[in-house]
Structure formats: C-alpha cells, structure tokens
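Below sits a lone chain in structure tokens, taken as the form predicted on its own.
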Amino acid sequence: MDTVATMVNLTECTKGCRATVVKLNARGALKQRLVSFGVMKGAKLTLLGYAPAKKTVEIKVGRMRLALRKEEAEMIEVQPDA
C-alpha cells in the first residue's frame, strides 16, 4: 500500500477514526505544543468527535485527550489504520 496515497488531512476523518501521524506542518511554538502532547510522526490517535459547526477537533494520543482548533487540526497529516 502506498503512504503517501493514503494521507490525509486529520479534519477528513471521521468520527472514531484511527490514525498514524505522518507528518506535522506546524512551526515554532505550536509546533511544540503538539509534540509535549505527543502528537508526533508516528504517533497514534484516535478522533474522538468534532464540537458544532467543526471548529473543535477532540483526539486521543495515548492517554491523553486532547482539543484543537480546527486550523490546527489541518496541520496534522495521517494516515488512517486499515
């Protein structure tokens, strides 16, 4: 199966997906951010839902809950688990 066909943005998936970070688009401090969370190339997460009108993401990394705006969201690239 090819990689980089099966990539994709982390706000394309839906509900209860899992996934395998990819790649991080983020920079400086977000960037950061997102990796003391553990949210890191090869990293695994599960999206646990979206607020109203999909301007929150909720994820799953490890034990740890976590919500992001969705631009932040759309940095995030995965791979979903078959």
Given for the second form:
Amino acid sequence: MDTVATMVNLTECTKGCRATVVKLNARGALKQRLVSFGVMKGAKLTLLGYAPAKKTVEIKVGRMRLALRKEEAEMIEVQPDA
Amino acid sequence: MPDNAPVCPVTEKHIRIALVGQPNVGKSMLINSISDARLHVGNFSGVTVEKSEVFFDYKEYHFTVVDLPGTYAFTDYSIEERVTHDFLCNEDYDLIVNVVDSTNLEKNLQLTAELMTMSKKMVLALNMTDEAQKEGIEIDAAYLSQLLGFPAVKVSAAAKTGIEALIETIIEVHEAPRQEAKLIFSEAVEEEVDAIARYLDTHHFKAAISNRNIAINLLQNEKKTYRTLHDLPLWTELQPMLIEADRHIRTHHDTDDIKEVFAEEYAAFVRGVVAETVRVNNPKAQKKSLTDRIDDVLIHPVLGIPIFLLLMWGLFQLTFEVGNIPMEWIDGFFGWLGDVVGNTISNDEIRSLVVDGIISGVGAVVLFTPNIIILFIGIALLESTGYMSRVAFLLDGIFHKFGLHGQSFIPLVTGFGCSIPAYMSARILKNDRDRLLTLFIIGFMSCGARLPVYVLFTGAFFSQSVAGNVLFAIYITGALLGLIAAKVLKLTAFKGVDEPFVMEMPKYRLPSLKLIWHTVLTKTLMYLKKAGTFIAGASMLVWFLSTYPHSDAIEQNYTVQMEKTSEAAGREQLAVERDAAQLEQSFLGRIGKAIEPAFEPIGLNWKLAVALQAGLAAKEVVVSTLGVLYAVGEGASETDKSLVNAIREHIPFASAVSFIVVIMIYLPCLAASVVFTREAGGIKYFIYLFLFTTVTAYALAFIAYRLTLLVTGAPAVLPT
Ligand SMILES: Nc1nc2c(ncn2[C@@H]2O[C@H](COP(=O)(O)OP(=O)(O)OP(=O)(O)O)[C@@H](O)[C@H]2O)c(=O)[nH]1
Ligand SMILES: [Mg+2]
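Having seen the form predicted on its own, can you show the form predicted in complex with its partner chain?
Starting with the chain above, the whole complex follows.
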C-alpha cells in the first residue's frame, strides 16, 4: 500500500501511533534538551498517551519514556509510519 | 611526552574519582554499594542536586568518589547541571567514572561521547546489568571498550555484582598512561579536525592532551580552549581557518547551530557503537512491558488523578489509624517515666525541670514518631517506585494553570517530609523564576515536623473514625492554598514566559525493602536525635522562662486562702488558680501577655502565641512548648496528664482551627529559612517570604476563626 508523505506535528497523532521525526522547530536550550533525549531528525517515536485534557503527552523514544507539554510536542514535526 | 605528565600533582595512592552520568542511572546507589555511604537514592531524575564526596579504602588506595548530579548533556542550564559542568571543568580529579544504564545505552552514550572530548582518563560503568539481563539485552563489554578506547565494566549497584572488577579497573586505568579516546566523526567533521590538528602540529603547538583534542574543542566552540589559544600568535591564522571550517560543517549538516551539528555527530557515533555491541533477544519485546501496563492504569487520563488522591487519602488514613496505636504506649511510657523519675528527685525545682520541662517536652515530640514513620514510608515509596514522575505528568496541566511547572511537584512532595531538602531539590527547575516561585510555595506543603501538631489537634477534637479524613483535608487544603498562592505570585511578582516541560519517566522499579528501611531509618533517627537534643534544650528553656520568676506574694496569698477552705475540691481549684497566676507572671507569661493583643483577633491566647513563636525555631517545638506550658500550668493537681486532654479542655474549637491555619502557612523553621535564603539568593527574598507568609497566615486565620464561630454558633472566648 502506498503511503502519502504527510507531515504533522506530534499532537495530531493518536495514542499508540508510531512516527519518525522530520523536523524540530525548537531552539536553544529546549532543542538541546530534546536532542539529548534522542528526539532529533530521523528518530522513531511512539505516542504512548495523553494526560488529562490533552495538556501533556507521553512518548517513547528508543527505550525511554518522555513527558512533554502540548506546546513542546507541537514543535516536533513527524511523519506517521504506515 | 606531555601526555604522560600527571595533570595535577596528587599524592600517590590517592584516587579521586568524578562520578558522572545521566540522571537516574544509579550513580548514588553505586557509591552506596561500593562504600558504606547512605546517599539519597530515588527512582526519578534529579535526586542528587549537590555534589557530595565519599571516601573509602581499597587495598593500598584511598579513594575519594565525588557523586555529581546527573546531567543529560554536558550543558549548564540548570543549577544542578552547572554543579556537574563546573566540577568537571574546573576541579581536580584523576579520572571520570561514567555510569550508564545498560538498558538504555543509546541515550546514555551520548553523554559519554561528549565526555570523551574532555580527554580525561575514563572508565565506563555499565550499570543495571541485572535489569538488562532480564530484558534480554546483551552487551559485548570487551568490544565496546575496544571501540571507545577505554575500559567498560558490567556492574549492578542493586545486585552488587562487578563492583570489585570496577575498582580494579579504576586502579589499572589510574596507573596506566592516558589513552586517547576513539571518538570518530563524519567525514566532513573529520576533515576539518584533521586540518586544524595538522596546522597545530606544524606550528609545534604542544597541547597538554593532543592537538586533535584541541581541534575538536575549537570546532565545538568550547570557551576554555578558545581562551587559551586566543592570545597566541598563531591565532591570526587559525581564526579564519576556524570560521571557514565552521561554515563548511554547518552547510554539510544543513543547520545554523554548531551545537546541533555535534549532537548529531555524537548520536551517529553512538548509533554505530551500539549497533556493533548490543544484541537484544527478547521474545516478549513486542508485548507490552510491565511499566506500560501499570501506566495504563496509573496515568489514565480520567482515573489517574482520582487514583493519586485515593492513594494520598489512604496514606493519611494509615498515618492516623496505625500511627495512633503505639502512641498510647509511648504516652503511657512517658507518664510512667515522669512518675518514676519524679519520685527519685527530692528537690522540687529540679523535679519540675526534669518532669514538666524535659520529659513533657521531649515526650510530646517522641509521641508522634509512629505517625512520622508512616509518612516517611509513604514518601519513600513515592520516590523509589517511579510514581513521582507520573504524578508530575498528571498534574502538569493543573500546575501549569496555576503558574507552576509540572516538575515543581518533586520539590513540593519532598516538602511534605522536610522543607530543607525540598528547597534544594527545586534546583531541578531550569528557569529561575519557576524555581523562586516553587521556593515560595514549598512552605504550604506541611512538613513532617508539623504533622504532630495536626495529629494532636485532630485527635483532640475529632473521633478516631474521622480524624484521618480531617488530617487528609488539612494537607489537601494546604496544597490548594499553595496553588492559589502560586497563581497570585505568578500574576504579580513572577510574571514571565512559561518554561517548557520535558521530563523523563523512569520505568517502575520495585524498591528493595533494604532501601526503604535505610531511607526511613535515617530520617527517623534524625527526628529522634533532634527530640533528644534540640527539643530537650528548647523545652528546658521554655520551662525556665515559664517557671521564673517565682512570686512569693502569690504563693502566700493562695496558701492563706487554701487554709481557710475546708473541702478538698475547693482547695484543688485554688491550687489550679495559683499555678495559672504564677505562670502568667513568669518571664514567658509576661512576654506572652505583651503579644497577646495581636493574637486575640484570631482567637489565640498567649500560650498558643508563644508556642507559635517557639515554632519558628523548629516546628516540633510547638508541641513540646504546649506540653511544657500545659504541664507547668496544671501543676500536680491534674489526674489525667495527657496533652490531648489538656488541649480539648482548654482550647475552644474555633481557636484550634485558627491555630492550625497559622501552623499551615506561617514561616518555616529557622534551619529551613536559612536554606531558603541561600537557595533563593539573598536576604531580600527571606523578607518577602516573611511578609508573604505572615500576612497570609494572619488573614486566613482570622477568616477561619470568624467562620468557625459563625458556623458553630460558639461565643468568642479565648483559650485558657
Ligand atoms: N535494578 C537495578 N536498579 C538500580 C541499579 N542501580 C540503581 N538502581 C535504581 O535506579 C534508581 C536511580 O538510582 P540513583 O542512585 O538515585 O540514581 P542517580 O544516578 O544517582 O540519579 P540522580 O541523582 O538523579 O542523577 C533507583 O531507583 C535505584 O534503586 C541496578 O544496578 N539495578
Ligand atoms: Mg544521585
């Protein structure tokens, strides 16, 4: 099956979705932090779930679980896997 | 060769080790299992926020291990990261032991790669080998050592395996000449590194380590290297080279940020190393892990918060129900002790000092040890299972609304134990404004030392069956008041942009009984030690101030009256009045009477006012002071000596409510205030804290007092 290359930000993914990071729109300290957690171009993420009211999201990068606020998650552009 | 020269002239047979690694990889626990240290261990990022040194001997070597706060990357954004960064850059040490989590090598080695550019002797400790084995992760340590250029040793701090091999390796590395670590970059970066290194070589620049290392650091914009080279004649030629190299590398990586370039370079290097050395053969890999399954429940979007509240409620219920069982025995013991000791002392004044002063005061504090222990167990479980980070995740949404950062939850929870470590742990907050705001709010989380006051008063006014709920309500109200205070402060004093929330969620770990036991035991012993020393001293002081001066006029006056009274009941009544009159004209009574007018509007008499003031020294002193004041005031005439009964008899309910409100809010104890002032960065902040807490406490106590009077319809009478 062909997959269309659609780029979305992380918060547009649903629970359990897997995706590859295409672009990080963060800067400075935040970018460094994300990169040191392994969230960088080409990294594979799994969206584990949302906190109440979708304010915070939990993702899995490699073998690590990471909690991000919605605002930060929106800066991560991903391409959902087929 | 300069390579062989020791970096610093350390006396032989001393080895000073810097323990470095990402947060929550088990650095502190590793030290605990190597030596007999008792460093704080917990299952979340940011347990250690300050460096601490541990000493131990092995064979003929004296070891000093410096435990440093965990750091994800070699940066200096937050205070704890700065501690590590500054230590590694500016202080003397012989080698770095880089602790990594074997179950997450790819992320951990990222920091390792950065450390490799420091050109220090290094040993890699592959910790959590036990977990890796369970998860089917196999690491070829020998090959890994070969690829990195320094030894890697498999250890487990929890199972205490590989510890000796690690120490032996450290000694070997220490004794051998330093080897260049084998960090390899992409072609573009290697090209530039080579060019610069060659340029330095041809100009006979003698680096302490190697010219390749200097080149890497120059390309990374490392400040110290820049400064050293900046004043040399070759800089004029080197600088344009660097600018060109920088441009070349950045175009290659398609970014304008050289930091990002190197992050990507390190990541690529690490990926290569991991691919070569790590095998995962886990048949269950596709299935949900235990952590995933627990998380499905505990951080459920709807049920998560109610479950958390339920757990907290259960904890306070236990604190009251179970904690109160041994209380009767302890109370009985101190009553008995007072009688026995009292009977052996013939001198009235010394007997009063020992029985009414020391035993009443210390007894009142020791009485609450069981409650405190249960609270400590609760906090230890929260810290060591991994639930802490989950709650921070759940509450971030709410916290954010009130202007707090989700990670503030960690210092705030620590505050339920004691404010001092809580103030310190606020260092994990990256943003100074968030940190200050959190510092101001920590006091609203009632510390363990305030628990005795609450237990005493709820026990006095509520039946066994609801007292636990009341206790829970007090804590929750305190926390909610803290949130509101945060909002107010955020809107007024700490305006500003919100800091991002990015937090690692550790996997759940079953804490060993030993770990919990050690944590709780250490804290409990501290509490008891304080009772035996500081509280005993304070009780003696309070006894002295409330016993002297002794008025002979009052004594005579009452003796005459008592002789005229025939029936026993009347004489006893007179004795009580006499003791009260004596107490009122004592030093403490006079001070208390002088400040009483200020406390009258909130329904407190001078005894309660004095107890509150004494609580500024330490919160435990509140109950010990009440213990002494009510023991001295009662004299020998009272039959039931328990403090709970005295409170119930002498203090109206509304006054008790007002008292509790003040306790919940007012200034933390002296030691905590000192730490607050240091962490906040100046006496100015202490003055703000003093004004803020005093005004809030007074205003809310006034409202609570009036409301309670209104609701209960009781008249406004002061306690006696
Ligand atoms: N299974 C297992 N757990 C371990 C091991 N070492 C540490 N832990 C657990 O890992 C968690 C973190 O341990 P700490 O020693 O506090 O980690 P740290 O590296 O000092 O963390 P920070 O001070 O936050 O940087 C605790 O829950 C430990 O019980 C190990 O070898 N095996
Ligand atoms: Mg630690």
